[in-house]
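One chain is shown next in C-alpha cells, namely the form predicted alone.
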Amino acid sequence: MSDSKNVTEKSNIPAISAAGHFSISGLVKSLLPYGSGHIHETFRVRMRAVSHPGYILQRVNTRVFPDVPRLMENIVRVTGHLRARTRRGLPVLTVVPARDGRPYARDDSGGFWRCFRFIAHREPGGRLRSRHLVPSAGTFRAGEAGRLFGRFIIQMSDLPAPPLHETIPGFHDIEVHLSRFRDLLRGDPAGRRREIPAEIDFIRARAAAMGLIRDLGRAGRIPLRVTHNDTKFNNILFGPGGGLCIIDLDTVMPGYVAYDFGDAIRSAANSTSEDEPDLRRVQLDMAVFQEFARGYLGQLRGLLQAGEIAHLAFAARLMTYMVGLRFLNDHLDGDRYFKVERPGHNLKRARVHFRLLEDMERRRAEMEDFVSALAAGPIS
C-alpha cells in the first residue's frame, strides 16, 4: 500500500491501514466502499496499473462470524478444491494471504480483515454488477444461476475429509430461529412487540409445518451435502456467456440442497425488491422459478435423490418464511444483525417476505407440478 496516501476519505482510514497487512503488489489508486452486502464492510482496491484488476478488502463481521480462523480455513479449502474442479479459463475466488501467511489479518483494535483478488467481469453494454433483484428470467439468465449453483454441488461432492466447519451454527435450522423468536417476544428488548401483532400470528400459524426438511434430514431420508447456503443471485458474477463464478463462500458448510434451491427462489423470484413499500406488487415470478429449476435440476440429474427433488418447491416456501422470520427477529432485537438504512427497514423486509410466501402458497400446486415434470422427463 505504498501509494495509499492519495486516498483521503477519513472513513476509509481503517481499511487503508488493514490493506497494508496483505500481500498486495503495485501502487494503489483508490480504496472505496463497494457493494451492497448486509453483513461485512467491503472495499474495492483499485490499482494504478490499468491492467491490474485490483482487490476486494473486507472487514469481517465477527458478530455474525465469530470464529474467523475457521471461516477462512473453510474458504481456503473450498477455493482450492474449486480451482482443481473448474474448467480452465473460468475464474475462481482467490484468497490473498496476509504478509504473515495467514488468510486473514487483524488490525490494532482486534478487528479481522481479509482480501481477495478482484474478478473482472463484463456484460454486453458494460460491466455487470450482481443484483438482489432479477428483472426477468430471460434478461438475467436465471437458468445460468441454476446451472452454476447446481454445478457447485457437483464440484463439492468429492471434497476430501474432514467435514467443513459450521461457520454459523443452526444457520438454516428453523427451530433455532423460532426459539429465538419466542425468546425475543418474551424479552422484547427493543420494545417493538406491540407493532407486529399480525406478523406474530403469521409466524405462529405456519411454524409447525416448517420443520419438514430438518426432520427428513434427521431421519436419514435426505442426505447432508456440502452446500452453499446463501444462493442469492448477487453472490454470482455473470458475463456475456453466462454465469462465471460464485463469489461469496462464507456459509459453505454441511447442509441440504433444499436450502440452496429455496433461498435462490425466495431471493430471485420475488417480482420486487426485498424492501418494496407497496406489498400489492410483491408476487412470485414464475418464469424465474421455472428457469432456475430447469438449470439446477439439469445439472444435478442423476445425483439428487427422489426425496430431495420432491421437496424443492416446499423449500422455496420454507426459506421465504425463514428469512422473513430472521428479518423480523432482527427488528425485535433492535437491528443488530442486518444493516439497515432507515427505521423499520427490517420489518419492511419481513413483510415483503411474508407477502411473497402467501403468493407461493397460492401457487403451490403449480410449483410442485413443474418440479415433478422436470424430474420425470428430459430437461430442455
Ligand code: ADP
The other form holds:
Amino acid sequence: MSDSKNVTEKSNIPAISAAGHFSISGLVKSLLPYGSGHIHETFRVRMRAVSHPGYILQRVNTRVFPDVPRLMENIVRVTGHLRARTRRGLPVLTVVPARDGRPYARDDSGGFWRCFRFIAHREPGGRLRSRHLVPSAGTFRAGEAGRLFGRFIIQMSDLPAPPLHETIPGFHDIEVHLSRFRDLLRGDPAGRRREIPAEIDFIRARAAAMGLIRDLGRAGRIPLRVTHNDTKFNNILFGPGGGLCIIDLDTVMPGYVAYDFGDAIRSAANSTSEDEPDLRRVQLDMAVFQEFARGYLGQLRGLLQAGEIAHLAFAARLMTYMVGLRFLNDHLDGDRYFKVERPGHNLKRARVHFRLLEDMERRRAEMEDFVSALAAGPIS
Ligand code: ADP
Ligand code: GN1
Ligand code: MG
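Requested next: the structure of the form predicted in complex with the ligand (the form predicted alone having been shown above).
Below, the chain from earlier opens the complete complex, with every other chain and molecule after it.
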C-alpha cells in the first residue's frame, strides 16, 4: 500500500480507465492497489485536493459473484436502508454511480467495476488484529466489533420486501462445502490430495456434528434474518474513537445470526492471524471472544430467540471449521477462489483454522458458560 508508485503504474492501467466511467469529482492524484481482502481487486483513488477523501474502485470478482447487476441491486438497497437507520455523523458505505447512472460499469474486456466513496479510517496494520496492539486495545476493538455487527442485525431487521438476492447460493451451507470436499477428493484436480491425509481425517471426524445450525434452520427452530455473512474483522472500519462502519456488503442476504457471530469470532479471536506460520502460537483469545460476545449480545439480547443464543458458542466452532474447510477445498482445487500470495497459502490458512478449532474444542465449556451467563445476567 505504498504511495510512492504513481498513477501510471502499468498494472493499474485498467483501473485508471475504469475510473473514467464513474461520476468522480475532481482530479485524480494516484490510484493504487489497496487493502487485504481475499476476493476483489481493490484500488484506492486519491485526489489532488487534499480535503477530498477520494474513492475505492473495485474490479468485481465475477468467478465469486457472477451476477453483478443483482449483486449491486442488493448493495444499493442495503446501503440506502443503512443510511436511514444510522445515527447522523457516522459514515455508511456509499455507492458512486457510473456516468450512465448504473451502480457499476463494464470495461472493454467485459470486466465489471464499481466505485465507493472512500471512508477515512485508522489502518489496522494489514492484520486481522495487529499483534502490536496492547491487549486492552484488542478487546476494546472486539467489543466495538460486536456492537457494530449486532447493531447491523437490528438496522437490517426492518428491510422492506422483497428478500435480498442470494448472491452466493448455499454460501454458509456446510453440506455444500462438504459435498464439494468429497468431489474434490474424488477428482483431485490439482494432485494435492496425497499431501493432506491428516487434514482429510480432521474434516471427516467432525463432519456429522457440523450440520446442527442447518438442521435447526430447516426445522424452523431458529429464524432466518438479514445477516452480513462476512463478518471478518477487516470488514469493519475503525476511527480514533471506536468502530465507524461496516463494509463488504456483498453477502448481505438471508442467513442465521450463528453465521455472523461465528465468523467474527474465528477471525477476531484468533490470537495470531489467518496465515500464522507458527501453528503453536494459534489459540483462541478468550478475552476477545468475551468482549465481542458482550458487545454483540448487548445489542441483540432483546431481539434474539433463546435457540439462537444457545448456539452462539457452537457457531464459533462451526464457522472456524467451515472457513478452514473452504480454504482446504480451494487448496485441493488449485487456488482458484481466494487470493493467494504463495503456493500452499490456502493449506496454511486451513491448518491455522483447524488449530484454532482444536483450542475452541478444549475450551468449549468456558465459551458456552460465558454466553449463558451473558444471556442471563447484566451485560456490563
Ligand atoms: P474483499 O471482498 O476483497 O474483502 P472489500 O470490499 O472488503 O473486498 O474491500 C477490501 C478492503 O478495501 C477492505 O478490507 C478495506 O480495507 C478497503 N475498503 C473497502 N471499501 C472501503 C471504503 N469505502 N472506504 C475505505 N476503505 C475501504
Ligand atoms: C473472504 O472478502 P473477504 O476477504 O472480506 C470470504 C469470506 C471468508 C474470508 C476468509 C465472499 O472475505 O467468506 O471467510 O475471506 N468472502 C467471500 O478470510 O467468500
Ligand atoms: Mg472484505
